[in-house]
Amino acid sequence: MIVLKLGGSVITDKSTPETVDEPALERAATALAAAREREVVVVHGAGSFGHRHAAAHGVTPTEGTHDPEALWEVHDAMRRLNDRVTGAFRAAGLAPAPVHPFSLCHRDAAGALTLPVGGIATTLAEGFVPVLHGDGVVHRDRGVTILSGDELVVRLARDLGADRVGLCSTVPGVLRDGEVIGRIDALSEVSDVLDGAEGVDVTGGMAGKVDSLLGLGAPGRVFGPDALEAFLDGEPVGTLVDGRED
């Protein structure tokens, strides 16, 4: 089983707000039908839609808001580009299954997540491929935050037992002096060349996907739309992060 992230850089043009990049969408809906792995479970990022609401009413995964406005406008965005993805899922001959994180996680007050798979385990082995996506989250005491589709990506391969997980950016790998690094095994070996991502990015950009990689207790790839059909079909792209112990 395979948990994939659609990076939101990939599939919208994050300079002009709430542009989907169709072709790169379809693209990608066009490489996840011809997979030979049937069992796929897709997170897609916020692009130009979520971020740019959520930096509007500053809330970031750790600062929350109970504004109503802000919570709808987060949400809102993001439910619409899952709409765009899974309809673009659809005409390609899939089986796409919307989840919408906000009715489905919740934080306690000291930021842990709670993320039921059970409907989403039962979702994939009825032949759907369930689609995620990050959102807004109740968070307790502190009204809503974000919940990255990086985190979202490390829980859904722990607590279904993922076999290969990719992170699909708009590079080819992590990058330094224009070269994609191999393999990262810890932070500090890539600290000098994580920078923030383009556009706005309340998430932590390149940094946190690796990172998040790096906690996740397995090995991941991080790769770019051009190798998005060989990482489905098991070959080994991009940049390995792998940050368990020898």
Second form
Number of protein chains: 2
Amino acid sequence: MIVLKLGGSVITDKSTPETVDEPALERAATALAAAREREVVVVHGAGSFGHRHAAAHGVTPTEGTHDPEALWEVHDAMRRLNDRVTGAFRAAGLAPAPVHPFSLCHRDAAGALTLPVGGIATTLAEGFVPVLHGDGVVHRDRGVTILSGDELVVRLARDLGADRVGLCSTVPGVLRDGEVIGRIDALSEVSDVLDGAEGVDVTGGMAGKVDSLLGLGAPGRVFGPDALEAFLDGEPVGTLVDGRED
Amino acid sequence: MIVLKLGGSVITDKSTPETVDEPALERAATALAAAREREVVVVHGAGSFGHRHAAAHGVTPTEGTHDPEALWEVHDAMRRLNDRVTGAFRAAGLAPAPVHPFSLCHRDAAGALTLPVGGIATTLAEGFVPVLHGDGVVHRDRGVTILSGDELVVRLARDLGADRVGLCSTVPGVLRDGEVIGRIDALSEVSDVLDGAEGVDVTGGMAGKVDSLLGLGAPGRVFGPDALEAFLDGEPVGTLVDGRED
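So the form predicted alone is up there; where is the form predicted in complex with a further copy of the same chain?
Now the full complex is given, and it begins with the chain already shown.
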């Protein structure tokens, strides 16, 4: 079973508010439909949909809101992007099942996430492709905070026992001097190229993604949109990120 | 804490597809906003939104579908009605939190429902009003079946330990010869008036509702829209349905 993150910058035009990159989304849907691997959980990022609403209301993974309008704007924007993704998936012949994390998850006062995966496992078993997304999440004592797609990927991979994890990004892998790094076993190996990569969005840049993948307990790959079908078919594309002990 | 069912026929025009009864919805929102009781979980029915899609695809609480278009049509229609309900609640000054049961729940092969309530409890604790609805639900070996608002009410009341349960219907209570029955302790007391009341929609009529309330472990009341605020404030409106042993 594969957990696949479709980066928000892959499927949206990040420079224009709430704009889907239709050709890119269609290509991703076509690649998923063509792949031999059928057991895939998809998580997509916010791109130009969620971040601006979160920023406008000062909501982050740790700073919350009790304003029902703020909750609505963040959640509705992400749901509308999710609708576009599941619509493209159906048009490509897939059987997507929309799963809205705000309805499913919550955090305790310490920020620990509860994410029940029984429904997602049943959804997979019935032949559907669960499609989740970055979203708001109810957070004890803080109202509603942000739950990023990257945090979802890590939890789903662990709790569903994923065989492989893929991060489909706008770049063909983690780069050093323009070249794709083939393999990363520890963050220290790549601290030179990841410095300054954080802070691109409110939910963490490439350094955070690599760090998360290293802690998975399953091999992860960072790759570009052109390599999506090959990744699903098990080919060694992009950068392998594997923090497991040999 | 109160679990309140807003009947689909209260907030929609059941005779016209996908038509909200705006004045009725606004009155309900105003009553909720005016009530002293703040801890309320709201579940609304499908009315003219969900039933026709479910019927068109032959989906019921036991007959499922693996068709992604059928899943989408049922879920999207109910989500659009939920958007209207939460929008009216915000306009009335409430802080609604939309909770989509398709994202939260699943059934096993025997039809048993898993409904994690930790997020709903946290949502209440943070001062929001969770607003759920009848929806599709992933069902092991059957694809997607229907999860009715009435089934949700029973489970939420039990698992959240509700103090009281209210069913806001289009009638002022369970009626005998046009008069509201004050109290029902067993289904056998009212079998004369409930005969033939079932089958009005795919998810059970008044007999099913009364039977469910009798099994709750908490007092339930069936009442009309005009009595909503009084019910929330603890007044003895409509029909008391109480199956608890004395």
